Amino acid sequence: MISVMALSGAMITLTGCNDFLDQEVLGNNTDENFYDTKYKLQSALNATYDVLQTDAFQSADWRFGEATADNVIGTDEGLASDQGQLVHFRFTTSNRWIKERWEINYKGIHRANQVIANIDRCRLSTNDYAAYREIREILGQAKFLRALYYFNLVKTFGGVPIRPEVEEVSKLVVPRSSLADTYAYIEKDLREAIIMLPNRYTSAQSGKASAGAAAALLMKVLMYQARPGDGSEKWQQLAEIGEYFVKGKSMQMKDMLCYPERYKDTDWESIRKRLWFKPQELNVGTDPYETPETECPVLLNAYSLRYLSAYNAPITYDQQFYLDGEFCQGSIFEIVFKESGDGTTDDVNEGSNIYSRLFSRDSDIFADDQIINNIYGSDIRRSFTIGHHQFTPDMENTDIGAGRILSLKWYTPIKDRPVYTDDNGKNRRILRYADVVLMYAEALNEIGKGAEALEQLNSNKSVVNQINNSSTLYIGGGYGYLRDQIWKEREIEFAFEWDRFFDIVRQGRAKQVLTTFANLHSNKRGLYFREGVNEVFPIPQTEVDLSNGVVTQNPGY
């Protein structure tokens, strides 16, 4: 955790996966030699990834992205609990889950900052280009992870404090940055990560954040800054990244970085050195020298909409979320879990029990017939949900309780299960190529290219049709008609992947959707959503209080 309260006492202890970290790191008060090799930097980077694996991170994602929206009902929706207050939008600024969402993402940011701030302490024993590339890739991954943690914060709270890479006791209190400045900070990290990283990691390196992951997240960041029909330049920028990613249009490094516009008073060689490209004066022989006109990594065909494993073997729709589908052709970035081997849980465990909890009789969230009908209608993807006493693909009787329906995206096949029930090794998909294609389609529609948008929309639907040899496609129409079809395809394709609330918020229709949902349920959950207020959550009260009001509260709270 990084917060005003934590920093006022001491710098945060940096700890990571048991497999990788063997030295305790206390903020920046470290041995000057701790970061002097790539192996030590890699250990610190592993600790940054490790935050993604924690129960706190996973729990925050489903509570805010799924439970607060209209795709599920919760087992804990009474107003006496923090969870019930959260999903009813009747919470206080001291709500436990709001505080945990803030803290776990700042914990990730702090660890990423440790890598980024100390990268220049690394001493190379060789001038080989490959040695610079290895350090550059560590730095690029740290930038991606920092951007991911900040993105979680900005879409939850609005503009947030940008923590300095080097923390100083005399400067513990940092005011909130504006929404625009927070997004600009995230964008810069992602644009730099794209030019620093390979298009995709495979084999033993699978699971590392790649240029593809950075580009996909950048597209989402751009989309969240725009609004439907607002004519924002962010839609145009999103379409340009989509054309680069999906259509294979070449993009030069200067265009990706927006150089020199975003790098006032900074020359190209200084940027290269800061990002750990081999300095020009050390280049020899065939060593490449990246200029502003150097092409960015080629992403075309690095990923696919088709249901293919990491080894290009056919898999089913649901298998893309199981062991058979880990690092499959449609998966761009996933949180990697591995059974710890002794059943331990929480931060010392590489595995997670989150899917074991969600796909069980005691699941925290579930759907019902009405919800499933509203999401899917007759779409074949509804068959990948399971109700009471239905059988899973491996013929297991679910017995999840009458009236409850669970998504097979949460299921762990029998053959994939660990020895210990609370120690699941099932990876969680964070960014998928289908999202890239549908974001690209939405951007094309927003900039007046409806025919091209329809083509991208149907490219995903065509692959879905192969599940049952269907031929149903979306049809053309005006801007609003096509936009609604894209949104519907998003709702179906990404149902139960913990992003629904944020999607309807950025679409500007959270109040409408949640009011409709509330009127269909006896406890009226969602009815108290206040438009213009609840699109973001309050800053945790401890942060406001301990900063003496320097960290300001969101309007309406």
Given for the second form:
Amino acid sequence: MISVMALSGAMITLTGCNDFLDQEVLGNNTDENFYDTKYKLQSALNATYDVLQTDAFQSADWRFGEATADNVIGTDEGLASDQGQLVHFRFTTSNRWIKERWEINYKGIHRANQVIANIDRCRLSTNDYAAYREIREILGQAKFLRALYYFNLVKTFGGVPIRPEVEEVSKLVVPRSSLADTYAYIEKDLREAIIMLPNRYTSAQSGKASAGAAAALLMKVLMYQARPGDGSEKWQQLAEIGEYFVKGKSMQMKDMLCYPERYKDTDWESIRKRLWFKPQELNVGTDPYETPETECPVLLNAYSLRYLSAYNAPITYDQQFYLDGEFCQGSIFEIVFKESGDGTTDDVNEGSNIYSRLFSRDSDIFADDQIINNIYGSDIRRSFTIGHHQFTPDMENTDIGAGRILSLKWYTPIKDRPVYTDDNGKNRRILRYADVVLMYAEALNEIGKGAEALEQLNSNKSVVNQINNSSTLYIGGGYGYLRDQIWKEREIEFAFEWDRFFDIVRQGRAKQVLTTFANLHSNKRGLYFREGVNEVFPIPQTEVDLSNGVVTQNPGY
Amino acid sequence: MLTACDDEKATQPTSAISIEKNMLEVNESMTIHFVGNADNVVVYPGDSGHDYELRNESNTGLVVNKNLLTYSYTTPGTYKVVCVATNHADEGKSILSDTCSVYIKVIDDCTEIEKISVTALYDEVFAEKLNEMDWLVALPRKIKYKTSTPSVSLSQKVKFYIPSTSTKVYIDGADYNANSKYNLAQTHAVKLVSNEGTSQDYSLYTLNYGEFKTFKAAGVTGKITRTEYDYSYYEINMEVPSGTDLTRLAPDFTLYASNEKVYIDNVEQTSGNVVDFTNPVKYRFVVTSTDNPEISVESTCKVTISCK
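For comparison with the form predicted on its own, please write out the form predicted together with the partner chain.
Then the entire complex follows, led off by the chain already shown.
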């Protein structure tokens, strides 16, 4: 009897215990139930933008886009460090910075995929057209960001693994997609984002990626797929988007998406629903219905080459890069940095690379007289660089070391300085309207429209001329001459914006440019650049190892 | 137990590697698979900075992870790849290692030309690749530059874009010099010899775009207008005395060379042919190489004649 009672007592205890463990914890967010409102989707989107602000993202950009190229000298160019090996093209496949660039961009992709994969979990509380538009804009921005991260990867590594939107533990190893497939994936995201987003966000919404940002990035993506003089149809497509953006030629949604050719068997209504256009059957009253013939957002005059602030007040050339010029008329997409509001001083997640690291006495990269002469010649834009013990626009005596020259694009005026040292007081410009115009000019020259190319090229130069009342313009000429002039203008206009290396690579002259640079410097940096190999970097060794070789290495590594 | 621990000895590792091929091209990736048995594996690929024989003079090996290493060579030659396999125990007091080696031959037999260009005053003009052997440079006789039209000399520097730096270029049997000017009036024999000794012959033809040397109609001389963007297109805009019958004009023209022919549609024109100039007329020039009749270049001149 005693034993029976003891047994039943034990059973009761066990049952009680089981019930307790089986209780569902209420109120916890899981990836199953999280994304059900627009606010939660918005916070997931914010997390996708957040990757852009990380030090790792900035660091990867200047290390690869600037430090490896011919516009700067690095403080760390010794062959003993990962950075030194990287810029000398004498790295191994285990180089730390190569791995970091890969990882930070995939981190962004993963977060964008969270938004995109879960967007349909969202439940709306109203049937308003505006409610659908809000979700659509969240999805459109996530697509833009995913494209931006993949583009960073594809221009650095070639074709990369396309991660599934919903990751499964059993399928974590994904082989690399071909270069063409990776580009097609990026293009699709951007073309869809253009039709989903408004032409430009202003006032309180400034900073969100707009249709303008997606179109500008699409132009760049098209340009990177073509090669100078190859007669590729990508140049033609680039010129068409340019005509839409710069000249205001109307463009229908079906032309933007290449519908129906690129959408086998998918009908228009399914595309609309997937992209969160309000379903046709729910439309009431004056709700607009987007057809394949609906016009894409108008980009003409949404941005300008002139130096005007967000409120159309005149600003100087260098102010385009300061707080005064945030979201200015020439800025299409920027990484938004904000001072930490919580009083902590050790938050290193806010762009300290830009603020305190590059514009300082021990800057990682700097220029010298020879470089500045080579870039600018007599162009007025050279006056927006600054040497040791010269005075900044707000009369600060710089202390950056004798012989060194830094760009004012990296400078933060005293009044914009953050309270905390690891913060950053201004945004970083990623896409500018001048880039759109110069990409359009290059495409026009490639498709044999030299006269129109010159017009676009000079449209940027004539705005620059207003700085010093100059009348120097570029001169008409044959294909090669115009191309060289467009490249020169790109070099001057975008100098020190961390994109130089990728620009000379896609122009197919990295070897030539870097050899010239190497022969002017005692450490011969750039001489080891191998044509046909170093245009892309190796896949990080850990990726090859962890996938047991499924992720294949680039040729030559 | 403690005694046993002190006596611990490393087990003997075995070093063995497999490589798919032992002959590679420059910059071609090779995958080294480690197929032996060891805790730590290092490979010395044998090129500059990674030579096993010089391991005491700061040459280094590359660590092998997951039995897999990819590598490529930048310069042609024969390299000794050495694989060092090591096991250790007893906090590194007992170390045993084993090595093995393989010879890899790296060849460079590139004789390919990517692009050829010549300078026409300030412009870089690219040659057209006609087939596996023949390249053609088409040059204008004159270029419009701002308000002037300077002549383009046929004596120009030639630039070759070749993927391999060790490939040698010969023009008409002599070493190519990037800084010398070549007389492009004649066809040049270009020979590329690779580091491996293989060679390939090319021909570089140069033709001037055809154009009128002089053009006269109804006693009036026409003047060529050029565009700076397209060297193969010209215009002549002229006015003839009022009352001239535009439907029956017989322009007198001269050409620069005997290998130039001029057509309206597909009808060959000679000086003095009667042409209807009611609407602008497009003359098409075909200039054929005197060295190779299959090589030619076309250009167009649009002639517009109106009455005063």
